[in-house]
Structures are given as structure tokens and as C-alpha cells.
Amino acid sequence: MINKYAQTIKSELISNKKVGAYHHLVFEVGTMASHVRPGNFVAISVGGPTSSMVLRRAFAIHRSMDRGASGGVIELVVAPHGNGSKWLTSLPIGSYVKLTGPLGTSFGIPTEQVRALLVGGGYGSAPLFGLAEVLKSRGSRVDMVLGASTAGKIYAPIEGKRSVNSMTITTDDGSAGVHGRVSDVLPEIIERNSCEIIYSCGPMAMLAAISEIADKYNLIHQCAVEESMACGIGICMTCVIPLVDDEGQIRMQRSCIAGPVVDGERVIWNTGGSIPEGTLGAL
């Protein structure tokens, strides 16, 4: 079901700063901020009232801050790739957008202290920063791994390092940190720090590789899946992924409703975009 706290508002952009290859945006959202949890996202109408871009764009929430009577804010990290994200990142301070949130499921926070490993790819790592702060505030050990194709696409590594016990960076081209992928360094970190749970955000291929490692070490793996979402509220059916339900049945489910945060062992990975054999309703 849709996040019960979701609302649609007219939101003012109060900060727009370029950070490396990305933009860090801050929006006034009033009381919405008090209901945001790490892993939630917002859907934003882009292009303005006369635009031909009719589909909304989904953005993971980087952080939220409830400022009481002065109103709450949310922070987004946006990569200006397509027309919608380029339009959003080009907005001047004081602009207003139509924004719906918070949407989707959030990361589960253990009631007791845990040894957590947070793994992010590119700007997909943005939700992990707020999650790290929550876990640390509850006395948990937090180790973080950030990966990207090149150094310029690692989001705010210095900021991330301040909020965790250890930080490891990997790049495909070796321009920063370890030359390789995040999956290359995970086994050693898991064994050295006796990690108990993995939280991850990033490209689906990366999440699939992490799930294999989590399964090998018998670890809980909560991942925020990346699928295109045209509406964000379960209407358009563009973001379906194959998930195994409690009875062991594979069902195509909407990641904007059932996710984006899901249990990694429930996802049928590496399907190549096809419907897995045995899926309920498949021919």
C-alpha cells in the first residue's frame, strides 16, 4: 500500500549546490519531514506546467530535518542525466515544484545495537548517510563502502567518513581507493568486523552481487532497488520486479509500493528484464 504519510505539496527549493558530478538540493516540505525515514523517496513533477514531460521523477531522500515551527526540509542528491533531472538541477533558489512524499518502504532499524555494513554505488549511496546517522545514534557499529566508476562519481566521501566507523572506497578505474568493485572488498570487511547486516543502495547488478555475498555469510541484506518509476504511487506498473512472497510464490510486485527497500533474498536477480519461470500469472 502507499506510504500512509504521503502527501502532495507545493515545495520551495531553498538550496541548490553542485557537489562533484551531482547536485545537492534542499526543499521546504513542512510537516512531511517528520514522517521521512531512511530509504523513502519523493516523486516530483518536472518541466513546469507547460512541459511535455508528463511523467514524474522519483528521487531517493538523502536526509530529512524536522525544524518544528519553522518547517521541515528534505535533501536530495540528483545526477543531471535526463531531461527531467537536468530541469530540476537547473532551477534557481526560490522555485517551487509539485512534490509527493514520503513514498515507499524504509530501511528496518534494529531495536538493539548491531554491526552494520552500508554499501552504496554512485549517487545511489545518498540514502545511506541518514541511515548511518540513525544507526550510530543507537550505538551500532557502522562500516561503509562507496563505489563508482571513477573518483568524481563518489558522493561526498569526506562527509560519509565522519558518520561511520570505517570508510572504504572502490572505483572501477582505480582513480580513488581500491581498484575494483564494492563486491571485491566486502568479504574481508565482513570477516574483519563481524558484520551482522548489510544495507545497500545502487545499481541492480551491484545489489545482486551483494545479495550473493550476504547469502554466503548468512547475513540479512536490506537493499533499495533501482527501477524506473513513472508515478511513484503504484498506478503505472512500470517499476515491477519479481519478488518471492511468504508462501514461496514469485510475484511481479511494484517496487514503489513493496519497495524500494526489500529483503535481498526475496528478489529474483539477473532476469534480464524477463519474467522468471514460475511467476504467478505468467504464461
Ligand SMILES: Cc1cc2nc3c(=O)[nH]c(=O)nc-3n(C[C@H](O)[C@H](O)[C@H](O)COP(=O)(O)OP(=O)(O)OC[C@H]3O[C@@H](n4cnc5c(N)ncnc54)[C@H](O)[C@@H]3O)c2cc1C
Second form
Amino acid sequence: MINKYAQTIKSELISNKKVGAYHHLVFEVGTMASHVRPGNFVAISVGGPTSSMVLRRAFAIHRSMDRGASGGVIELVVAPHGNGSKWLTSLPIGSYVKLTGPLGTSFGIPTEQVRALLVGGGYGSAPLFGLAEVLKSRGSRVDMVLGASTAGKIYAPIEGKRSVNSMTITTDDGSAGVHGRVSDVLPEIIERNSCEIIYSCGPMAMLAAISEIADKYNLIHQCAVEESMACGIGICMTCVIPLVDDEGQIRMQRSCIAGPVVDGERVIWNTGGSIPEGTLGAL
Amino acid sequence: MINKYAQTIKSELISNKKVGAYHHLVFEVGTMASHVRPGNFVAISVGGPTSSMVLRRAFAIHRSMDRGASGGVIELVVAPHGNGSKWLTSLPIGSYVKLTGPLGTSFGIPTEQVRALLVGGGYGSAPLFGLAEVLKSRGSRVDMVLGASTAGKIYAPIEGKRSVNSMTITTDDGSAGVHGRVSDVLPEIIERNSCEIIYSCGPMAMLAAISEIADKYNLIHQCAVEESMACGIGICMTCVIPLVDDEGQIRMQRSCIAGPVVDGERVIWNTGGSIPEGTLGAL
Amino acid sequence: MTFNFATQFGKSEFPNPIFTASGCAGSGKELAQFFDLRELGAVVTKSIMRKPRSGRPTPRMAETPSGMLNSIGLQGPGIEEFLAHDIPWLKAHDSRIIVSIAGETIEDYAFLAKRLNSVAGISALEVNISCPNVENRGQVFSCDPVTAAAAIDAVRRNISDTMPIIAKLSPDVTDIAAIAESCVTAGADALALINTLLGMVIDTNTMLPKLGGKTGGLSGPAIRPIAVRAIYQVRARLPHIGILGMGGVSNGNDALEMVLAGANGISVGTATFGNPTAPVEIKNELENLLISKGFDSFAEAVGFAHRDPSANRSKN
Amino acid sequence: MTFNFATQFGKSEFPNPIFTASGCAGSGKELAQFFDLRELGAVVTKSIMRKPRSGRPTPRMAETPSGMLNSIGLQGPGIEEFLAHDIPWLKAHDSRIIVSIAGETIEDYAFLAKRLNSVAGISALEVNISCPNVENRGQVFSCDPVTAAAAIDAVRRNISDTMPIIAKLSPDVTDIAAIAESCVTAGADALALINTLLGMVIDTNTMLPKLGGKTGGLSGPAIRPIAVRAIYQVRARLPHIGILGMGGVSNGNDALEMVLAGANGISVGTATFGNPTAPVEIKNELENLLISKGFDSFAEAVGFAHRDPSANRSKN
Ligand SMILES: Cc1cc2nc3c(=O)[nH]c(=O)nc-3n(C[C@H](O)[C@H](O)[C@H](O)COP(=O)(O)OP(=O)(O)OC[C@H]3O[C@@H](n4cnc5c(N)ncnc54)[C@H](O)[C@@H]3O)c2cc1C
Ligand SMILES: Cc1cc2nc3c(=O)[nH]c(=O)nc-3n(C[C@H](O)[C@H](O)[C@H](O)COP(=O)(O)OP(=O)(O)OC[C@H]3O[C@@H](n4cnc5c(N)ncnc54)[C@H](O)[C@@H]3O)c2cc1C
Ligand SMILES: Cc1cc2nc3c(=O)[nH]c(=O)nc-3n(C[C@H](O)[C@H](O)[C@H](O)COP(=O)(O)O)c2cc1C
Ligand SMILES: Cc1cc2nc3c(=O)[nH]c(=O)nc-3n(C[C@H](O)[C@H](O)[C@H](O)COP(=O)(O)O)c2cc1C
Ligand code: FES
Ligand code: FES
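Please move on to the form predicted in complex with the named molecule, as the form predicted on its own is already shown.
Below is the whole assembly, all chains and molecules, this chain first.
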């Protein structure tokens, strides 16, 4: 059962720091922290009690820290995008928000050592650092590639950079790292490090491009997708993406509970805004 | 022209103190303060930029202080009633609100000395203290009667109490002053002090009762009415009350610009939720 | 004396009047992670159709001031998979069940009713007739008294007399009370008021409609005044019919508003998206409000706002 | 090249497409204390009737989530006092004027049109047909294509051919595009979309309808998705007709949404209650947005969301 440990809590914001184009936020979440796996997300109410915004906002959990009896914390990396995320990133510390989590699937982590390549686009790097820690703790090699339109939109904390074996940065405007896209640098890195599995998180177009490369090199590709979500808990059917099920049948499946982390091979990419032929209703 | 000096400004909240059932709020308003007359009100946006509350809230100006070049302030006395006033009274100092004022008519103040009786119900006492100051400064005698359901809902600051010649308090539950309504004590006070004019502000039912007494003693009665207001500036026609015009014709007139202060004699009281016979459309 | 919170639709009794709204509770399972479904009057299932449907392309949602648009397009697994999975699960968890059905033809409605007639454990059928009628230029069934009645009639003829039928109406009509009357004449025991209003958002960045399906259904607090009006109008026209009210109910006070207007039950939809435990919180708040106002039973409060104010029969 | 912000309804030109909404600008005077009325495309007056009317009892308003209800009941001084006071004042202040008229009978509309035919300085007539027809069980004129057309026809026959007629429609109908078509056939040059939706709020303290008039009209941001949908639908059906859009426009981005959906002009109503200078701020924001998106003229943006997205004719 998905969301087995999900709780709805009132959570205190205990740190709010601007980092480049993003805000790094830390929330007190009590026992919730102990149930968080890399790739999970939280849904947060925005705008306060008389808000005109009725839906929650979804954010990947950047890291979680279980501190036992003294209660755990989770960290988020949030881009001030529209009204909801702008409200959230402008909250003073000491504010409380209503928050539900941990939600969704997490990255599958092999018990043996692997040679892993982690690819993030924009704030999509957020969940990758927690993942990198777990992989490293199991003795795996971790290479990381982060891409964004411009330098300010690369989120890569120093501890995070240190904890990986290699870190490559690309920007569309060349303001940091390689001038270009992540897909431009992946083949070389895969070949150089004999990567066995790709973990990715970022815009859908980027994930599609990575999937193509994973296909070509015959690598496993676990990606965290992002579709507009109204509920985040599987009850509204707005967040669907076309996924191939075990019987080979394409179904519009809920990315909030069948995802956000899905097997890249199962996603029908580039549907150009229509439902792929032969798709059936989801369960 | 009504609202000749009205401005819309961003105004800083510089003090917020709980006083009984109310909050005493002080706002920086710059030059607006110099145009405030007793009885005027302000309209304030509530709930912030993503608020679901689209209408402004009206509050009588308790006092205004013009401090010349350093900018003036206005004081309000606000009851946390519904969502809007609760939001306002819970604002931390340093917050900014959008505010339009001064709006509406003011109490007419005779240039000669008069024997004035000021009657307030609940937060309706708010505009009376500023009025009392002006009257006293012109050498008038000022008696004041304040009524409310219970002691906590009597707003009477100490300086205010000191500045009037007499102060009578009534409460419905007897928790302070006389056990009863303001209308119970008025005849005696009017007779004892030979009052010549009544100024009042409070719930419509109270104003109606005072009007009857004013009628009986043949006194002038200037009252500040309160009807649900959507705009506060005369453009929506929601705030109308039946008023008799100079030609003796009843018209549904806007209490935000023909009022809030009106001649009690001209109001058709106790309409029981219907339009009085013979009423014509307002201009 | 204890407060009697029970309500009734047709011959079915429910321990309390708070239900989920169709399409806003998944298959029940997903919500069960947040509260025990037995706490609700009933779970109303997503509208189920004859065949599996993949629905409309994404994006399927757009937030609007105090509301949202959705264009799910009735995605679903079809009646057979639904009966094989969802119903057994709900029964195994002792949830009371109202099945919502939707069709594209009158024949679809008849087929679905017949198919459900043999299924045990269903408390009522909600018949979603706010769907495009493929045989009539895609005009929504509930937009016309004749097609609305035809759909209800098809259900009534194919299901047991004791099964309550709740006809779910679209507010996008000139005279909703007339449609309601027509459905009742055709055999509906109750009306579900209201489905979403047709709306649209244009994305000012792409300068194109935001939803993949262009238009979508508007729900949430924004539409509550429309829903209250519809409930009040239909209650005035049909004083003894059942009404399941919905549209923007987010707290106990909102629910009370609809009850006073004439609703015998309340479905909670969009509010659950923003707060998974909303239905249960609303149930508790409504019960406390009714008790604090001096009502002895829920039934006493239904339609209370229709009384003559001068008679002054106010509570307390 | 300078940006061309002008728009047109029928034969009348306006320097910019931002107007007040009928009933939301008093007689003009009151707003003039906050900005110069010449800054607007035009002032649309409150709907004026043949005789003075005292309107509905108070309370006449209720705030709702992201909106409000009003039940003014067309209070007004009647056409003669209006022509004696309001029109001369507006003319003296060089405001462009669109007069809104409302009637209870077809004869009222004919009378008002005839009376206005001799008045100089009016740029267009907005014909509010969202009013109850006393000769037809109080059914609103614009709820039926036949009565809607009859009202427009009565105006058209009694006013100069060169006077643009803007028919203002109620969204509370099953098919607004059909009503629009019918009005155009009867002689309307443009449609005003949308008037308020019928709603109700029940006061849970008194447990009675909150408004003196029980029901009221819902306006404000809550209804914007309905308005955008109506504009889009009517624009799709009638590609060359004028459309004056309104319903919850509170900033330049909201206005742009309606323009892209097909509006040739925008009326600002409820937003002005919350912020007296809203119309002017919206005008400036819309102009800046259109320029930043690379449009050379306002006209170019009207209905832009109807283009084929695959053709990729996006601006910039
Ligand atoms: C699983 C998941 C994880 C995410 N993780 C992060 C993260 O770590 N950091 C971060 O900055 N953002 C993240 N996002 C995106 C974030 O949810 C949106 O940026 C945010 O909801 C926008 O809200 P807004 O009010 O600022 O914008 P608005 O455009 O005003 O939002 C309007 C509505 O659309 C929805 N919406 C808008 N954009 C998105 C989007 N990209 N994805 C889903 N719903 C959207 C909102 O939730 C809201 O309901 C994530 C999204 C998903 C689905
Ligand atoms: C001229 C005038 C002066 C006032 N002076 C004061 C004052 O000094 N102190 C004070 O505490 N209150 C005063 N009020 C009342 C105050 O405006 C309302 O209590 C307040 O608007 C309630 O808003 P809310 O959001 O808390 O309540 P809600 O009930 O949520 O308000 C909903 C809507 O109804 C309107 N409304 C509700 N109650 C009233 C009311 N009594 N009068 C007018 N509109 C109302 C609100 O403005 C809002 O638009 C005054 C009202 C008027 C008209
Ligand atoms: C995402 C979503 C899906 C819906 N699906 C259905 C459905 O399948 N069948 C139906 O009858 N109504 C459906 N509705 C309408 C709701 O049941 C309800 O009538 C409407 O949303 C108003 O209630 P609310 O404001 O509480 O959501 C759906 C609404 C939403 C928001
Ligand atoms: C208080 C009020 C009074 C109105 N009076 C009229 C009127 O007299 N005639 C008319 O055609 N529309 C009237 N309307 C409707 C508005 O003109 C407009 O169509 C509607 O409010 C939607 O726009 P908005 O959301 O910007 O207010 C009125 C609306 C309000 C809120
Ligand atoms: S966001 Fe509601 S089902 Fe996924
Ligand atoms: S409050 Fe709008 S006219 Fe008085």
C-alpha cells in the first residue's frame, strides 16, 4: 500500500534560506521523518486560512533527518514560481503550515553496490542528494549531472557536491559548467564510468531525453516525473501519465501514487498533448 | 463633494493592542490624517494578496493625529468579528495594509457652545471620543453614555473618560455600570443636563431607540449608521437606507456617502426588512 | 436525549449525512489511509461507465480563485473491473456504498443499472446525467428535461424498486428545478445538486487554454453560492424529495448552509484534495453545530431556512 | 512603432478597451474622485429603467469565497432624472459614455431606446436583458432566444442605425452561444459577457437567507472561469462579432485572459469595490503585458487563444 505512513500534520518552519533562485526550507515534522525514502514528496497547504488557493502544493523531500524523540525534520528546495510557492518561500520562520507526507513512490535502491548516475534538472536535484547518501553508504559509485537554464538555477549544496564521486554541471546559457543540456554530456559520462543505473528528476522533456539515452545504453532508468497534481494522494485523477503495465497494456496512471518515481522504460514519452492509442482507463 | 480628500494608500500598522473585546490599532497614514473629521471612516483590504475576501472592511476612525511633516496616524477600534476583522486584528506591527480614507460624512459641530450628549453602543464609542475633544475645545458640555452587552465590550479609554463631563455606562448583563440599555438612562440624563443635541453611533436598533427619545425631547440627533457595505465609496448601492430628502421624498440613499452620519429625523427606522411605501430610487 | 444524526435516501438509511463526492475519493482505498471509511454516511464512487476509458489529456487541472477546474473526462476501468476490484474492497471494509454511473447513451444507463441490480451491498445509485449524450450532438443529458428523464427512466426500469436513485444534475441550465421535477417524475428518489460548472482558464504564457481538454468543470468554494441557490430552489419546488447537496463544502458551517437550504446529505469533493481528512472533520463540525443550535435531529434542520421568518420559529 | 491600444464596438471607437461595468461605477462622479474618467475606454452607466425604482431591501450584499452576491434590484432614479443629471455631468467631464438600459417589458426597451435616440454624446447602448420579464412569469429575457431577440429588436427599431447595441447576457442558461446568435440576428453589434450568476448565501446565525432579496447575483474572481468559457464559446460561434468581456477581472493578467479568449473590451466591476483605482491599474497592466508579448496592437490579441497550437504562431 502506497502512502502507508502518510500523516497530515501542522508543521513549523524552522529555517528559510535563499540559495540562488531557490529557497531552502526546513520543517519540523516529528515522527514523519523516519518514514521518508528518497523520492517521496509532501503536499503543503498555501495562503493561510482565508486563502483563495484551495489546492496543496507538492514538493520533493530534499533530505529528512530523524532525530528520534526530539522529532525529525525535512528539508525542501522550493522555486518561487506562482502564488503558492511565493507565499511559502516568503514565510517567516516560526510559521506553521499544514502538510501531508511522505507521499508517493521512492527510488528503488539495489542492496548490492552499483555504479549509479544521478541526473537532476533545476530543483530536480533536490531529492538526489538524499539518494546519493544512501547509495554511497552502501558502497556504490555515484556520479551526478545537474542541468538548468542558468547558474542560479543549479541547486548543489557543498556537502552534496563532496559526497559524490563526480559532479558535472550544464547550463543552457553557459553561465556555469558545460554550455548545453544534460543529455549532451550523459553519453560520455556513462561510458567513462560504466554506469549501470540512471536516477533522474526534472522537467518531463529532460526525463524523456534521458530515457532515450538509457534505452540506447540499455540501462535501468528510474525517474521522478512531475505532472500537475490537485490532491497528491490518488483521489482526483488529474496527475495521470501513460504507463505500460505488467501485461503490456498502456494505462493512464496516477503519478502521485504510481509515481513520482517510475520506471523510465514504462513511460510513453512525448505524447504531444494527447492520449496514446490503445490506452485503457486506470484501475 | 463627498470624499474630496479620499486617498488610497499603503499604510503601516504601528501599534496593535487588545483592549477588552477589541483591538486598538494605529496606522501611519501621512497627510490623510489632516483631513479626518469625527465620524469619517476608512475602508481596508483584508487577507493579503491571495485572499479569498474581495471586499474592503469599513471602520470608523477613532482618532486621528496630524503630525505635520512627520506624517499623521489614525487609530481604529476593531472587534474581531468575522474572517476579515480577525485577520486585521491579528496582524503583527510593521505589516502594511491597503486603506482608503477618509470616507463618508462627519458629525456636524455647531460653532457656538452646546450641551451635547454622546451615545455609543459597543465599538460605536470609537468615533465619539474624537468628537468629544472637538466639542470640548469649543467650550461645550459633553455627557457620554456607552452601552454594550457586557463589560468587555465597553470601549472607554481612560483619557476619554476624563475628557467628558459625565460618563454613564450600561450593560445588558449588568457586568458594569447600570444594568440595562442606553435608552433606559437617556431621559434622566437629558433632563438633568438640559442636553440640546445627541450624537450617536452603534447598532441600528439602538439608533432607532435613541431617535425616538430625541423626538420626544425635540432634540437634534446626529447618528452614524451601519449598513453592510461592499465599496464604501458610493459606487455599488448595497449600503442604502431609507432617508427623507429636502422635498419630503423617501429615497434609498447610500449610507457610505450620504452617511455614515445622518440626521436621525430623516431616517425611516424599523422597516422590518422591507422598503418603505412611497420610496423612490436614489439619485 | 441523544442527537439523531441519521439520514435517509429512498429506502436506505445512513448513520450520518456526510458522503464523499463522486470522482473525489478515488476508489475509497486511497482515502482509507487517512480515516476509517465507516465514519462516513457513505462513499460515493467515481462515475463508472460501461467500458474502460482513458479520459482527457493532461494537464487536467487548473486552480482558480477559491476553486479549480478539472477535465478528467470520466477516466475509469469500466464496470467489470470496477465490480471485480473496487466493490469487493469497499464491502470488505464495511463501507456503505453509493455507486455513481454515467453513460453516453440511454442504452448505457439501462445496461449499467441491469448489471448492478444483481450486486449486493449497494445503498443507492447516483446517476450522473451531466455527461455528453453521443446520440444528441454531445448535448449533456441533464440539460434537457426530456433526455434527463429518459436516462433516469432507463435506470428505474432496470433496477429493483427498493434501490434509491439519486439523479445528479448539472447547474449549467436555465431552470434546474424543471429538470429536477422531470427526473423525479421519471422515478428518481433524490437529486444530487450540483455537478461542476463548465469553465475555462487561458494560460497567459502559452496564450492557449490551460487544460488539455480546453474546458473543464469548476468546483470548490467559488461555486457554493450557486449550489446553495440550486438546493434552495429545488427544495422549494419539491418539498418532499431527497437532496444530496454539494459544491464547495469545506467546513461544518458550509455543510450547515446547505442543510438549511434543504439538503438531506452533503457530499464533500474538492475540499478533500486540500485536506485528506476533510470529510470527517466536516462531519464532526456539522454535528456540533446542529447540537449547539438546539436541533434534536439532523432531519429537523433540513430546509429550515425556508420557514417564514416572521413566525420566528428560530432555534434557541 | 507605437502600440495601438484602440478598440471598436460597432461604429464607435474607444482609445483603450477598459470600461467600467454597469452598476459598479455609480454615476461616474464617485469614481472621478479617484482617477480621471477620460483614462478609461468608456464609463458604462448603471442600468437605467423607465421609472424610478427603490430596489430590493437590505442587506443587499454578502461576501462569498473570491466573490460577492448583490441584490440591488436595479435601484435607480429612472430615465428622466438620469438624463437631467448623470449624462450632462459625464459629458461635462469628457467621459465617453455607454448607457446601459433595462426593462420589464419589450415596450420598456423600445421606449428607452427612443428616448435615448435624441441624446447626443452616447457611444453605445448596453442592453441589459438579464432582467425579469414581467409579462412572462418573471422569466429573464436573456434566458430564451425568442424573448432575448425581441428585446434587442425593440431597441434596434427605435435607435439610429449607427448606434452600437451591446446585448448583455446572463450566464444562467443552457446554451449561451445560441442566445448570443439570436441577439445578433435581431440587430446587436456586440455581446456583453457575462452578467452575474444567480446565487444564495444562508446566514447560519439567523438560519435564513442572508440577502433581503433572498437570491443575488454572484460576481468577482470566483466566476472568471465561467466568463472566460462563455467568451470563448461565443467567439468560436461568432468569429466577427464584438464581445465586451467581464466577470472577476482584477488585474491585467485576468484581462489578458479574456482578450485571448475573444473579448474586444473588458468591463471591470467588483474589483473596483475592493480598490477604487482598479480600472486604471488594469488598463496599464494590460497594455504592458500586450507589449511585452510582442503584440503591435490590441486587436491582434483578441481571440488569440483560438489559434491552432500546432501551427505555433505564438508571439515572441
Ligand atoms: C512530485 C512533485 C515534486 C515537486 N517537487 C518540487 C520541488 O522540490 N521544488 C519545487 O520548487 N517545486 C516542486 N514541484 C513543483 C511544484 O509543485 C510547483 O512549482 C508548485 O505547485 C507551483 O505552485 P504555485 O502556486 O507556485 O504555482 P501556480 O502555477 O499558481 O499553481 C497552480 C496550481 O497548479 C499546480 N502546479 C503548478 N505547477 C506545477 C508543477 N510543476 N507540478 C505540479 N503541480 C503544479 C499547483 O500545485 C497548483 O495547484 C514538484 C511537483 C511535483 C508534482
Ligand atoms: C461606517 C462603518 C463603520 C464601522 N466601524 C467599525 C468600527 O469602528 N469597529 C468595528 O469593529 N467595526 C466597525 N464596523 C463594522 C465592520 O465593518 C464589520 O464588523 C466588518 O466589516 C466585518 O468584517 P469581517 O470580515 O470580520 O466579517 P464578515 O461577516 O466575514 O464580513 C463579510 C462582509 O460583510 C461586511 N460586513 C459584515 N458586517 C458588517 C457591518 N457590521 N457593517 C458593514 N459591513 C459589514 C464586511 O465588510 C464584508 O464585506 C463599521 C461598519 C461601517 C459600515
Ligand atoms: C477531479 C474531479 C472529478 C470529478 N468526477 C466526477 C465524476 O466522476 N462523477 C460525478 O458525478 N461528479 C464528478 N465530479 C463532481 C463532484 O462530484 C462534485 O459534484 C463537484 O466537484 C462539486 O463539489 P465540490 O466543490 O465539493 O468538489 C468531479 C469533481 C472533481 C473536482
Ligand atoms: C453591485 C452590482 C451591481 C450591478 N448592477 C448591474 C446593472 O445595473 N446592470 C448590469 O447590466 N449589470 C450589473 N451588474 C453586473 C456587472 O456589470 C458585471 O456584469 C458582473 O458583476 C461581473 O463582473 P465583475 O465580476 O467584474 O463584477 C452589477 C454587479 C454588481 C456587483
Ligand atoms: S494528484 Fe490527485 S490522483 Fe494524483
Ligand atoms: S458601500 Fe457601495 S455605495 Fe455604499
